[in-house]
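Listed next as structure tokens is one chain, alone, in the form predicted on its own.
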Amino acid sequence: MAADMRLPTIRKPVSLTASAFDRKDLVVPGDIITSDTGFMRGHGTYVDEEKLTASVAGEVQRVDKLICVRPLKTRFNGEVGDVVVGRITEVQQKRWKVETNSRLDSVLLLSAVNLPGGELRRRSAEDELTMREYLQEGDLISAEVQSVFSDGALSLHTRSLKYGKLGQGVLVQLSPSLIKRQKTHFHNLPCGASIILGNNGFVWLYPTPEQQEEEAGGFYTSLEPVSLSDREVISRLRNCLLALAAHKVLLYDTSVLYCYESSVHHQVKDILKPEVMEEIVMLTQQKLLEQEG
């Protein structure tokens, strides 16, 4: 049996501002928000003695009068807009069921989806025969809720180009409290890879491709070999964002972009040692101090 035996290192001196540790606005269930009567109740509160106090850990939100908590870890509750990767699960009757780490299955009619070709016309019933040639179950997709439905499922769309069906790449799958709302989720990051940053916290790692093929309508997926340069960038990037989100830091790309530059002084497989993975996490939180001082 083969045991990894590790000597020990000299680590470099990494100072972190002490507002990085002392973080008002996390709360755990029982704490006192405020005993201000002029706020409204939201997700996450009720009140006790007419105090506001939280029912779940997490992150106090205020918007105007009204507070509430954001769990730091749940299901993804989907918004309109919000950019998703999901799993086909099933092929039903003109729709597929899409596995977004949510409560419910997400839907994908056929209607949202674009005709390969991009045609523009009603989807008739041989359109629906033939609804596995464009996706079939275990296929991965990016998506954009489209609307919610009462019982909170999610209805997806898939109509304009940058959504499809995904190709090559590497799934990982992190808690949706880690990702940052941004105007956009789809990155092409200059070491080499893209990346997509769903809201529900599945993120697709993909070498960046070289040409677009917009004539597909979303459904062409390229079965090129991947080189051995983009694999181990892929790779590299997948344990970066493991190590990331163990130490519980937001995703977008200038933080996966500042941890990936601290760690290429180290191997691939060592990013996941647990003093490794510290001492490249610290390193990016102080980068991303200085970004922001």
Contents of the next structure:
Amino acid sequence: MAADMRLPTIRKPVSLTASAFDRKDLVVPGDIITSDTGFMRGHGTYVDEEKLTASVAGEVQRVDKLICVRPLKTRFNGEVGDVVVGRITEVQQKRWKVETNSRLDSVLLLSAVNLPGGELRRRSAEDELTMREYLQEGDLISAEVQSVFSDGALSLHTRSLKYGKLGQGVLVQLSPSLIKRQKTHFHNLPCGASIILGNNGFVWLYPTPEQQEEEAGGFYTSLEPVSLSDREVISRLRNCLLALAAHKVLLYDTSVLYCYESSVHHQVKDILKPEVMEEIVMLTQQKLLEQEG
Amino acid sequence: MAAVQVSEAEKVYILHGIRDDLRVDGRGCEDYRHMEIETDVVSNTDGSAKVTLGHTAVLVGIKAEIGKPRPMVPDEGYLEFFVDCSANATPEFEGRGGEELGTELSNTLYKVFNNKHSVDLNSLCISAGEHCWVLYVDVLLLQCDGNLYDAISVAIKAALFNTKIPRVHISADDEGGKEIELSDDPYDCMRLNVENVPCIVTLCKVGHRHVVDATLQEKACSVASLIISVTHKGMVTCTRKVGGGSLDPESIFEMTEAGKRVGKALHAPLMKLLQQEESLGKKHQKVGFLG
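Can I get the form predicted together with its partner chain as well, since the one above is the form predicted on its own?
To see the whole picture, the full complex is given below, headed by that same chain.
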């Protein structure tokens, strides 16, 4: 019950690999990339007195004659096929606006969702009027990017049984650059919870459903109380995710699982203390290095 | 306060968790988040403190000026509060957006400190009826992540502890009036006794239970909260109910008892930390804002 009060100290992110200064391809805004005029300039660069200069902080990528700088901290730039977790912000005529941590709200068209019952039919006027019964403002969904509009807004779809409205669980909001691109973003972790690592930085933790439901569309959410043991696992995972994000560790199912295992000795609420975070992340990075080597 | 949107299913999850005494981040219902306190961070004030509670960051600066005492109480000084919600915290506070919240916070602070025991106002008097010290307490909200009242009250207590009021002495000048002289020595100053300064505890009612130090998500699930300011002896100086929902008298009593218990437990570690920081002296490297 006692409050944990202390004096602040400067903490550095834990890094077991070579220090960041050794990498030669990191630039900050204003750094000159090259003076050679033979290159084409891509995103994140500009020409200043015939020298190619970076306009964002990130790493330089070169593809033949094209040079671009990929920023390290940025809003989510979606590509076709990305899995995202988003929150409905508006219900409009025939579509929903979804917040996905990008520059513009993403769009979920009424024709891009599965109707309950799995029917395939033309959407009628009645469907339009009952949109709010399916998805309301504030609801969370998992979806896939179908296409990108010309202004950069994403068009999402939930036309698969694994996407749809999300039920009980915890949302963790992190930076999109920390999520590793993998074959699948839906994992059932052996510790007893499931995780959806959205490419947009939104990570959803939820209790593993007992049997896979066959209802299409996933619009039915169970409001049964979740058991205490599942809750503890989810809270621990949440704190581990925040610890990994604070030390800029790439997130994927293996790193999250190693972090969970390293944190078992500590109480769930202690994981967010700075020194415990450092210890856990250090152990996780060691395990990841061992696994690679 | 900045509000977050929460879905119905998330609300149910949070509600059931609080009922079982296991919140989303693993805390119990009466646990605080990690708190970091530092004093003397602003050099041109007489006392200052910065408090970080989870992601909520609050900066308090205190300036002492000589003014005229209030007519009803000629032998006491007084405190003036001003809360500024900076647009740093959330874009909603841009321009005049943060004014409403700021006035609500400062009005509550006036009520909390409006009693003889919190700060010894007699020690702020210079000459009765003519001159007294006025302490201008300015609060700046840097980041908003729930539980503003608690963070502000801890920061005010730390800043008052850190306040150094220069010693004055009054002499008669040529025309028979009084002249005030500040002592030349910059270290010759008076410190305030902050033993009785209260700390505010906010209890949010979620479902049938109450939580201390609610995050923005938990706040979105609660309909009413009780703000209670408690001194180190357990004396309550002010209670206030906020929020649109209703509280029945039994739960108010329960929440008050819990608030007293939690509030009383805040003071001892805070004083210990402040004294520890003081004893580290000038050599201790301040983290300030770049940590």
